[in-house]
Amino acid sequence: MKIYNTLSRNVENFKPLKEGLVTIYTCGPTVYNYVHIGNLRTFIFYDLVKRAFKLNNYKVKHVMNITDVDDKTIRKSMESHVSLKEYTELYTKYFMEDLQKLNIEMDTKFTNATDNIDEMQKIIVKLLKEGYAYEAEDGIYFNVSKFKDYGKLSGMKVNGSYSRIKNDEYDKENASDFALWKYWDENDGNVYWEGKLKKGRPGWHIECSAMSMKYLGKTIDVHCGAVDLIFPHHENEIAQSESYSKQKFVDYWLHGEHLLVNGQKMSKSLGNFYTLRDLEKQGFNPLSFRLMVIDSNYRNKLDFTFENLKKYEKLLAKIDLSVKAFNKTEKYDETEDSYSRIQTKKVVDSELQAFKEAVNNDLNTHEALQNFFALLDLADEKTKKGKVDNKEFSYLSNAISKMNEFLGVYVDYEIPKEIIDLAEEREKERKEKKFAEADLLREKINEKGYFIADLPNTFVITKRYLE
């Protein structure tokens, strides 16, 4: 399996610490809102990396961290006037959704940064008694002077023009120091903690390097993130990490890139800000916004337009109505071996060879869509014949199956009992030749959000999609 690798700018073998085990952290969101379609690029990346290893047979041990105490979620919880406890246990909530709707795998140990101060404040205290951290006046900063590999993740160069916030005023010695603890003041309402520092709360870098550390090791095999990450936090994450420990703090750094709307940075000025929310308001699935997601390369900017997304929907419905009308085909046995059994398994084979190939090609998730499709247009080719020898069909289903593993593009669904008797109702004015009853039914089944698509020898009912 190949990877780019943002340390060292190459893409590389994987070779993990352990033998069948990969570790994975993954930079989660800061719950102060709903997330936007921008970030959610970032997490079906990080559900087709973990998806990628299993492929390979490997174990995951996958750790997402929720931020849920920085400026910004004091800031709003003490807006609505509630704790920021109970306000950013909402945006968590909201945010487990999304993920959901999705079909993100949801096995991962989530984190929030505010169930491992003790952690945070251990690290800190070995940092300033080491000599990389000083006091100031409000709050502990990391010396990056201090840390001779600064700057080997991004190539950013310490010279005292870098800051995390522009024109801030924290009283730090250099522009480049970050803080690993501030000081509380009265901006920050009644969120605090004491303990080994002064009462105060963690700097936004240090949470990540404290729960990575503490779940998975010192070292971890991958860690993932948005291109915009790269400088200065997971540089900031990798100077505190490893003057901490000692030891190397990730194998291969993993970085998505932006989703751009209309060829612009999203931004609510600009009125195109996003959430999966907007998208379900349009009628849209969001396993359409997925299936967008994957035919891109995750190192290359993705630009989101809704007439594209309508594209992608209807390649959902494609996926949803070839897979369930191939397994509702009829089924029979050959004898022996046929020349179409044959070279069904010559191309079943064949493809899902390249569809693996392609996934350690650096994830090459577009070739490796192009290999389930052809074995989707197969799946067709079998359906309209009205019926499929048994094992071509379990060729077929279980590599359509084994690739939607790693895609998971195709969920499926149950149909409400109404829609169901609606359609066997209107199956049988079909056979009694009452055509006109027959497209009433087919009208009013349509109203209700699903669509029939008749088979050879029976029909298939599927979830509507826009026209």
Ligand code: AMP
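Form predicted alone done; form predicted in complex with adenosine monophosphate now:
One chain, no partners, no other molecules: that is all that follows.
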């Protein structure tokens, strides 16, 4: 498997620390609000990275932090007059719902920053003791000049003199000594910890170092984020972790590009953002956004428009219908290996091979999607004939499932009994040539959010998608 490593600025052959296992840490959300679909592009990217390793038969251990304490979460919870915990738990819950709607695999260890304060303090104490950190009047800072490799990830030029910065998100042009621990002041209300350090709270960067090392080990295989995290966040994570452990922190740094709106990064501060709920309110299925993300390779910027999303909603409807219709198509057994059988096997094998090669070529998901659609087209051809040989059916449907294990764009769902009953009634009317009655029933099914498609000898019901 080949993957682009930001650290070397090269596409590299992936080699894990331990055979058969990949350890992955991904920077999670700051839970002070609903995440926007720009953030969600990044979380889908993480999911694809994970699924790519699984496609290559690796076992994956994945940790994601939930940043439930920082300048923003504290300010927002105080404005809403609820405790920090209560406030962040609510947005964590919404975040999890979004991940599930996007069919993101949940075999992840999610961990709250506030549940790992001891670990953070332990690292800070050692950094202080060894002279990598120093105390100032408002907190404890990492001394960037003490880490000789500073800048190795981002290419940031360092000149030996640094100002000091308390904010977690700072100026992207200059390296600065950054806060590891921020001493309490009245803006923090009742949010503080004591223990090994003076009353205060952690900086953002130390959170990820502590959680990654605690749950996955001092050196891990893969660390992911979006490109805006390269500097200063990831650069700072490396500095403090490697100063602490005297070991390489991460072998492969993977960064996903941004989701844009009119050429600008979608962001809360610019106000040019949509949440998944905004998309749903307009009638879109969340998976159409997943499909849109997959169709654009992770290292390319992706401009979001609703016009474009409509295209993916249509493709999603096609996927749903093709798979369901193919499954329902009548099966029979050829007596021997027919030409058609041999041909189908050949096409399926070669598409599946090409699919895997695309995924393994630095996650070329755009290409992989073409192979998936090629198989669906072939399935459609069989469906139209009204009959499919059992063996051909299993070649095709196994390969489609295999691809979908990676793509995660087809999700089976239950059709309510009420809808099935209406559809069967309609079928009966149709057979009796009572077309007006049948059409009324079709409309009724539509109104209830489902769609009915007629096949040669039967029918299939799917969810209704936007036209």
